[in-house]
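A single chain comes next, written as C-alpha cells; it is the form predicted alone.
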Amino acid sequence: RHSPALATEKAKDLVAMAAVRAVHANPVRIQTTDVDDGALVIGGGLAGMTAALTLANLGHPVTLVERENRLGGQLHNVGFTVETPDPQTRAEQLAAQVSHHDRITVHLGATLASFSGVGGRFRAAIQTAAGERVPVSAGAVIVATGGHEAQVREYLYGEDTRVLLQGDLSRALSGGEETLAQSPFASARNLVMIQCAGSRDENRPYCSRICCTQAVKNAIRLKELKPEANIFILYRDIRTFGMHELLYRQARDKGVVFIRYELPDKPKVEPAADGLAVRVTDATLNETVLLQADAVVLSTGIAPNANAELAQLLGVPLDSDGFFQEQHPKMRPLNFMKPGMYLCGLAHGPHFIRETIAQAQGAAMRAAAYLAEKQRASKLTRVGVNKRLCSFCGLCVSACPYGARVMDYEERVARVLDELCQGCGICAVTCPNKATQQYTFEHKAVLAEVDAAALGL
C-alpha cells in the first residue's frame, strides 16, 4: 500500500497470469452421485448404541451390527465409575431405547459378511445368527466395535486366585458391602495394587489413560467400606488427569499408599506362608520395599479387539496398537480417509464414558451432515489419466492416501475412482510419465502461467 505503482503492477502481473492460464484451461465435467439416506454402525456397545439413537433421532434410518447375543458391550462388566454409578441399568436403558426405536434396525449374533461401494453408495451384507445374509444400503458407516479388558500373563494372574485385576474389585464394590462381602475380597486386609501391568512396555507401548483414576476410585470405594484396610498402589505415573486429581488427593488424605517404582524394576509377586509377598523398588527412596499382601491387583488397560479383518473387509487402517486408525487425530478426529465412514469408542482407543458418548455424538454429527446432501458432486480438483502416456507402472496406486486409483488389468492402465478421488494431486506428482494430470492444474495452464509471470506478458 506503500508503493501503490508497485501494487498496480503486480496487480497486471496476477491478471495477466490468470488469463494465460485461462487460454490452456480445459472443461471439467462434475459427476453427481445419490446419496443413501440410511447409515450402517457397526457395534452395539455404548458407543454404536449413542451413534445410532443419535442418527434416529435427527430421521435417519438406522442398521445396528452387534456380533454379541446382546446389546451393551463393556458397560455389562464394569462395575462403578467416577462418571456413571450404575453402568447396567444405564445398558439397559439405552438397550431398550434402540430396540424400540422404529428408526433402527438390530442384528443380534450378526456379523458384516461383505462390504462395497463408495460414501453415500455403500453396499453391505450381514450374516445373522439364523445363517441368513441381509442385505443392507447405507450412506454412511460408522465403527464402533469397541475393546476389552486386558489380559496379562505376569504378577502370578490365571496361577493364584488371589491375583485379579481392577475389573473385578470394581464389580465386587459396585453393590458395597452386600456384594464385597460374597467376593474375594472379603477377608482382605492388605491390598496392594500394581499400575500399567502389562501396559508401557515393549508388547503394548500406550498409556490406557483410564487405569489411574480406576484404581484410584477402587481404593476410595474399599476405604469407604473397610476403613481398616491398608491399600498400596505402585505406579510408574499416576495419570489422573483433570478434575480427577482431586481423587487422587482424597485417596491420600485416606490413608491411601502411593509407592513409585520404575520399568527396569518391576514389582515382584510371589507366594508366602501368610499371604502374598510384593517386592517393589521405591523409586523415590532408591530402596526395596517388602509388602505383605491378601491380594493384589493388576491395572491391565484397555486392548483393541480382534479388527484385522473387519479393518481389510471395510478397506481401512488400523494404527500400530490394533485400534483404528482416525484420518487426522487434530484435524478428524472421528473421520477415516475414506469418505462417509467414521469411528468412535473403544474402536478408536482407550476412554471414558464421557470421553465415547461425546465421540459417538460427534461421529453420528458428521455422518448426518454427509447423509444430508442429497446428491454429491465429485472433486473440480479429481485428476485424469493419459491412457497413451500411462506405463502401467501403479506408483499412483501405491501413493493414494483415499484408495482412488486402481490397476485396470484388461486396459493396463491405472485408472481413477472419481467418487473417492479428494483431489490432493499425490498421484500426479508421483507419475514419471506426466500421464496423471490433474484438472484445473494441468501442465501446460500452469506453465503458461509460470511463463507470463517471468516473462510479465
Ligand SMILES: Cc1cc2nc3c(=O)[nH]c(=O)nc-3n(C[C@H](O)[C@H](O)[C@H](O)COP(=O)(O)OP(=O)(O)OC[C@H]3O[C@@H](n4cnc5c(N)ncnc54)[C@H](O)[C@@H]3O)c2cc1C
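Since we're looking at a predicted model, the values are computed, not measured. Whichever C-alpha set is largest while still superposing within 1.5 Å between the two forms counts as the rigid core. Residue numbers count along the first chain shown, from 1. First, how it differs from the form predicted in complex with the named molecule.
Taking the rigid core as fixed, one finds a CA shift for Cys431 of 2 Å or more between the two forms. Once you line up the core between the two forms, the Cα of Ser398 ends up 2 Å or more from where it was. When the rigid core is held fixed, the Cα atom of Asp408 travels 2 angstroms or more between the two forms.
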Second form
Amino acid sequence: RHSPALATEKAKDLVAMAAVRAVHANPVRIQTTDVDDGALVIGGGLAGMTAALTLANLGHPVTLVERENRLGGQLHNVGFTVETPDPQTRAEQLAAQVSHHDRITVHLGATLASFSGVGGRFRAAIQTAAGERVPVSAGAVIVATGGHEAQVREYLYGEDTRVLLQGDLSRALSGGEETLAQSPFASARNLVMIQCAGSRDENRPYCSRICCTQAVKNAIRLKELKPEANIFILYRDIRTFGMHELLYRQARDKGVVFIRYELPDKPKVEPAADGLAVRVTDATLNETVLLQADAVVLSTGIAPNANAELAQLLGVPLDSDGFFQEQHPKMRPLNFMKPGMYLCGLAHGPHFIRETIAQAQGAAMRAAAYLAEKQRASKLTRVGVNKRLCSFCGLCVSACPYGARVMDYEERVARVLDELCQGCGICAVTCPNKATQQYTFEHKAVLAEVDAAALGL
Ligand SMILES: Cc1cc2nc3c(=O)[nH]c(=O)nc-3n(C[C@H](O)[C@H](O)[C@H](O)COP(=O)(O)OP(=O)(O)OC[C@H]3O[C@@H](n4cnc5c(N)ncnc54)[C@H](O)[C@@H]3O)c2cc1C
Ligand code: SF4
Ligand code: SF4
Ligand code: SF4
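Take the protein just shown as the form predicted alone and give its structure as the form predicted in complex with the named molecule.
Full assembly next; the chain just shown is listed first.
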C-alpha cells in the first residue's frame, strides 16, 4: 500500500507467472468410474446389524458377513445393562429384522477370503460355511468386527474358581434371583470387585470406558437382590461419566464401599481358610486393608479381536492398542483413509451400546452419502506416470502415505491408484527420474513460472 511502484512490479510478475503457466498447461483429464450401489458389512454384532439395516432401509443392497453361526456378537454375553435391560432379546429382534430384510444377504459362519478394488468398486470373495467362495461387488465397506471381554493372568484368575469377571456377574444377575441362585455367586456374602484389572498399565494402556459403570450397575443389582451382601469396589479412578455418575452415588447410598488404590501397589488376592484374602493399600488413608471375600470379580475391560489379518487384507491400519484406526478422530471420524471404507462399534474401541448404535448409524449414513453419487470423478490434482521414464525403482510406492502407488510387475512400471491418490505430490517430488508428474503442477510449467518470476518474461 505504501510502495505502489513495488506492488505494481509484483503484480506484473504474478501475471507473467500465470501466463507462462497457461502456455505450458496440459488439458486436465478427468476419469469417471461407476459406483456400485451395494455395501459390504463385515461383522454381525450390534454395530454391523444396525449399519446393515440403516443402509438397507435407505434402499441399498447389503451383504453382511458374520464368522459365527449366529448374529448378535457381544449382546449375547453382556447379561444386562443400564439402558438395555435384556440385550439378548434385542439381539434376537435385530437378527430377525436383518435376516428377513429383502435387501440384506447374510452369510453366517463365513469370512472374507479376498478383497481388492477401490472406493465405489470393491471386489471381495466370501468363504461360506459350506466351503464355497461367493463373489461380492460393493461400493462401500463397513468394518464392524467388534471386540471381547479382556482376559487376564493375575489376581488368581484362571487358577481359583472364586475369581471371576464382571461379565460372569452380569449374566448371573440378568435373570434376577433365579439366575443368581444357579450361579457361582449364589452363596457369596462378601464380594470384592477389582477395577482396571489388566488395564491402564504398560500392557494395555487405554481405559475401557464401560467397566466402571458395569461394576457399579452390578453392585446395585446385587444389593437389591441380596441387601445383606457386603460389596467392596477397589478402584484407581471411578469413571462413571455423564449421567452414570448418578449410579455411582446410588451405589454409595446403598452401602457399597469404594476403596482407592494406586499403581504400582495393586491389590493382592490369596487363598485363605475362610475364602479369599484381598489385601489393598487404601491410597486415601495410606493404610493396608485386609478383606475377606467369598468371590472376587475383576473388571478387565474390552480387548480388540485379532484384527491384524483382516486389516492387512483390507489395507487399513490398526492403532497401537490393536483396534481399527479411523482417519482422524475429529475431522473424519468413522472413515478409514481409503475412500468408501468406514468403521464402527467395538472394532473402533470400547463403547457403550448406545454409542455403538450412534456410530453404526453414522457410518451407514456416510456410506450412503458416498454411494449416492452414481459416478465418481478423479481429482484434478492427481498424479500420472510417464512409462518411458519410469525405472521401476519403487521409491514412489514407499513414499506415498495413502497407499496409492503400486508396482505393475507385468509392464514393469509404477502405477497410481486414482481413487486413493490425495494429490499431495510427495511421489512426484520423490521420483528420481521425473517419471511421476502431478497434473496441473508439471515440472515444465513450474520451472517456467520460476523463470518468469526470476528473469521476467
Ligand atoms: C464384557 C462386555 C461388557 C459390556 N457391558 C456393557 C454395558 O454394561 N453397557 C453397555 O452399554 N455396553 C456394554 N458393552 C458394550 C456393548 O456390548 C457393545 O457396545 C456392543 O455390543 C458392540 O457391538 P459390536 O457389533 O461393535 O461388536 P460385537 O458384538 O463384538 O460384534 C462383532 C461381530 O463381528 C464378528 N466378527 C469378528 N471378526 C470377524 C471377521 N473377521 N469376519 C466376520 N465377522 C467377524 C463377531 O463374531 C461378532 O459377531 C459391553 C461389552 C463387553 C465386551
Ligand atoms: S472404565 Fe474404570 S475400570 Fe475400566 S479401565 Fe477405565 S477406569 Fe479402569
Ligand atoms: S519413483 Fe519414479 S522411477 Fe521410481 S518407480 Fe516410481 S515412478 Fe518409476
Ligand atoms: S500424489 Fe500423494 S497421494 Fe497421490 S500417489 Fe503421490 S504420494 Fe500418493
